[in-house]
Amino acid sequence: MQTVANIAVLVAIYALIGSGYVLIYRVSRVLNLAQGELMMLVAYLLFSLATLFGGHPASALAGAVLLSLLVGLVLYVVLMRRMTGELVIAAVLVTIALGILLRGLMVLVWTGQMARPLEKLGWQNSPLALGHGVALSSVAVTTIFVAIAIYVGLFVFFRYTAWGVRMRAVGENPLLAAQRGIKLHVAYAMAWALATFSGGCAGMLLALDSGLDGTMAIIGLKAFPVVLVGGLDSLRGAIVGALIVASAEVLAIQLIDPLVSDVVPFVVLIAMLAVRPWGLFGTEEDIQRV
């Protein structure tokens, strides 16, 4: 049962990060390969706010959440808006450059040393006994509930709200959506804001649970196979992909060696690409072969 609990926590983390990849790709067909650096940036912002508002943890958390949305909006308006209408590969290369730039800036500002926002907030990460010999830290349990809440919110938003439906329309046919009066740049900006928020939540929870250093971006890279396995344009696929990858990773750690944990997601990815290149729930696209 402890193994199942560990898988559930890792599924929640991967699903939160993966939703950021899906949101941007689903709306704009752009792969944001800076997702890992963005989640790390939000985690460092939480650390700074926790230091600034040491006696008011709720203010620090609320400020970090608002800043995550603002970071996504600013990045789109200042940088990615200029890539609208350009080749998709050009936009992807810009996100790679953005990730490298953010990583360098974070090292300069925060030195890349281990930081522990939980201590600054004055909280304790006490273990919780869940029965049947299962125990998880309080932050790990919170991670599962936060992931569930965010996914429920995203499903409700895309299905039942006006702007959620508009963002789906933009993702399916931007030209037709623009002709019907939908503001494309607003939809794209909202996608970047929501993606940075969901990834940032994963980064903050990871930082609260196990600390924060310059290697957190690697977790964002490991989550990329999750969305490719599930389907790049499917939130449902991100959940299933997270379950498959997390299960394989945890079992490999227990049965083989902890050192293989960084390799397992990409082994699963290669296996999926060989069988179903568009993922389990992704939209099948025509592939031109020479």
Given for the second form:
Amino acid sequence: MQTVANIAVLVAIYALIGSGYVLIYRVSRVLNLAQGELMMLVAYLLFSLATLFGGHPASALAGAVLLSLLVGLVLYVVLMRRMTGELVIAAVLVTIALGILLRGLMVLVWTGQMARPLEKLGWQNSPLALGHGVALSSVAVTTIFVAIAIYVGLFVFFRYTAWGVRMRAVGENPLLAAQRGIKLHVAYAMAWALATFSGGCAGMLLALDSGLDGTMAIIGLKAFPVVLVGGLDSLRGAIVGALIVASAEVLAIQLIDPLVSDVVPFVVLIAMLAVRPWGLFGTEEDIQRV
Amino acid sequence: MSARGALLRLEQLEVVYQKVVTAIQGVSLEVAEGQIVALLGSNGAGKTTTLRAITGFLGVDDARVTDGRVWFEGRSIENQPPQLVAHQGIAIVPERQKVFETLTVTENLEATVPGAGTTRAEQRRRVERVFEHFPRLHAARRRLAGYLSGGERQMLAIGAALLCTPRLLLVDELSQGLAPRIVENLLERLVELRKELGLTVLLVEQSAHVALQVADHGYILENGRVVLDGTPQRLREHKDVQEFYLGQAGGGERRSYRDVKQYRRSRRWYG
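Output the form predicted in complex with its partner chain next; the form predicted alone has already been displayed.
Once more the chain from above appears, this time first in line as the rest of the complex follows.
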């Protein structure tokens, strides 16, 4: 049972980070390979805000959430906007460069040492007994609920709101969307803001649970197989992909060796690519285009 | 052409692809307000290029308007980005990929209706108006557009274009791949819409039969030039139009227009 609980927490983390990849890819066909660095950046922003507003944990948290949206927006307007109309591969390379740049900057600003935003906020991460001998930390339980809430929010957004529908339209056929007078830049900017937000939430929750240092970006990279397994343009696929990768990872830790955990997602990925390169829920033609 | 003056006017338009290939040269035409104008021509005559020059979609294929002007309501709009052109009141029903296939019919319309400056109720009313014009779409409103029939797709594409409240509607190949009865139906609807909404339509067609049924004026485009224009009456009476576009041979026996195309045509029109 404890294993199931551990898997659920990891699924929640991977699904959150993965939704960031999916959002941007689905709307603009760009793979954002700086997703790991962006979630780390948001986590560090939370740490700094927690240091500044020590007495008001809620406002520090709210501030970090707002900043996560803002970071995505600014990145699009300042950097990625110029890449519209260019080759997709060029845009992807820009995100790689962005990731390297961010990693360097973060070491400069926050050093590479372990930061613990939870302590700064003055909260406790007490373990919760969930019955049947299962216990999870309170942050881990929160993570599961946050992931569910964000996914429900995203599904509602894409199905029922005008801009959600427009973003799907832009993702399918940007040319037609422009002819219909849909503002492409608004759709792209919203995708970036939402992606940084959901990835940032994963980063903040991870940092609250187990602290924050330079290795967090690797977790972002490990979530990449998740979306490739699920299919790059499908949120549903990201959940299933997270389930598969997280299960494999947790089981490998328990049955084989904790050291293999970092490798497992990529082993799953290679197996998947050999069988179904466009992922479980992805559109076949999309991969050919990349 | 008309006392009211032209809504759209192309003046000696020249479009060059990739800096070398001239697709259209010196195309001039006028579309007066409230008219349905047909632009006819066979494959590769430059019809779609002309449309792209109007809608600002040349950049995608690395093409540019290198000479001449596109006037819309007295402003010159050549080489402007597509969104700007769309906002000025030019909507297009493209030849291919005219609907968002992964969206339902209703979502297709909702994505298109402009959000800024209107209330939710107003937006819904405008979508309902489209359903009134095309009841078949209402019946199919929950279906994915990718599963619609050709005729329904065309209706949806026209309906979506109407939501942009265009002054000028460009229709690329209305009749392509559709049964004659459906084409008739769509044409009737276009004529109604023109009356009802004061719409101006530029109909780009391979099939002269179809276009001349409803047009007030027609242009014939060949090898990137306008070779003939006039009222449908005049065009129908023209020997070459009869022979090459309406399939009636002048001297009794029917001839495939490909056999004689280059030779005869250059003699009569240029010679």
